[in-house]
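Starting off, we have a lone chain in the form predicted on its own, written out as structure tokens.
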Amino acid sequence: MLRKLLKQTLRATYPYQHFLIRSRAEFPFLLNALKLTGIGAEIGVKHGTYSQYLLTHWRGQKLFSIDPYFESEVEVEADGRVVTQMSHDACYARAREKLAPFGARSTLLREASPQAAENFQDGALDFCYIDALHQFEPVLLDMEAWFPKIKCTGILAGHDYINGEWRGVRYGVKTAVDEFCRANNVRAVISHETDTPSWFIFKSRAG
């Protein structure tokens, strides 16, 4: 009842500020309170598992969910192994099951994130959720590609701001996102979690 009762008056409080966001689990509430109900996009879907999360909660007209799922040296197993087409294709056959019940609010494009930005107009998306690649260079390309794509009050945001090593994989989110915030002059507001924190960045502190 009482965590209930924080989150009721945490939530309340979106519409005017934004610096304490408890976990990425909040942003669906957030981008209700926003009025950021129009057109988002999910970048690396895998299981489409948040994908299904944010369709549940947010109250917006289309979420594009956006993976090529095919083999690539620079995607690995825990163990180091690179993660097999087959483990792809069996990936996305089951979030083509999970986002299948949201009809046409979902679409599940299997395209790469650079070139399925430019199926996009700038300004065209209420926000942008990343969680592809983990590697500093990817994930500044995603950022790059995908911030003009959002609109003027809207938010780009990503998963797991940290660095180093992470369940055998080389992480280097943090580094991008601050790299990134500097050579914008934009914020990133740091979810409360505290093993793989969520990023936001609000374009409209932009500048």
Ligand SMILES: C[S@@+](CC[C@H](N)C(=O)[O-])C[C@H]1O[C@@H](n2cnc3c(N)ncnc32)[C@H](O)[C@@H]1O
Second form
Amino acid sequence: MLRKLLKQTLRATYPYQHFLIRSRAEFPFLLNALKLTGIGAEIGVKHGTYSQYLLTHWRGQKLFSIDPYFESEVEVEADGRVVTQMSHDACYARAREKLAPFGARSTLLREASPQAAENFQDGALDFCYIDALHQFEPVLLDMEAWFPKIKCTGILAGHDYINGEWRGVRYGVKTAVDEFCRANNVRAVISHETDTPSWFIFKSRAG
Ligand SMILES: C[S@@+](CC[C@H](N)C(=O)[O-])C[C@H]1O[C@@H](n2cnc3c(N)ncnc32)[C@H](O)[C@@H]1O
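Hand over the structure of the form predicted in complex with the named molecule; the form predicted on its own is what we had up.
Following is the full complex, with the preceding chain placed first.
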């Protein structure tokens, strides 16, 4: 465990070989190594597990964790049933509890993406990690909304670079990321997890 953590923290290749990202667990260490330690955002928070992980290992000033926690027909459980408002409210309460110990470094916003992006100035964020709705169209809309908010040396990233039916949802993340990259002349680096890899776009490599 300690060896793994040290390896993640000290990986000498971070500044040079961004394509060597084994899993999203390495993301906060990569951000630290690249000195992307200002403001970040996670879109889609649920219980706050990954926001908590980021805040624990990332040396950044402030993380905005953004999720509307609002019942909608596109948000379903593995068995296909709509996630109820009661379940969203319970997730919100759980996330608040998990993120409270981080004080002013953490702000949990009960807002929906992509509209939430309008409250941030262009170039304001060091990174944004998208893990909200996973269908093709909402992912593409999220990417288009948040990409301008990332500073020129920053990273736009997200979870579940996969297509197809999974846990009752038709995933279209892979197609959305590929299409976004083509349209914006950028490349996505994919982490090495076999089931739910993450994608990372280094804005400095655009064009
Ligand atoms: C897969 S979960 C997020 C898990 C979290 N990122 C983690 O790894 O711990 C997806 C979350 O996206 C949220 N969500 C759905 N629509 C959203 C939207 N328009 N904007 C932001 N979050 C949204 C859902 O409420 C749900 O909590």
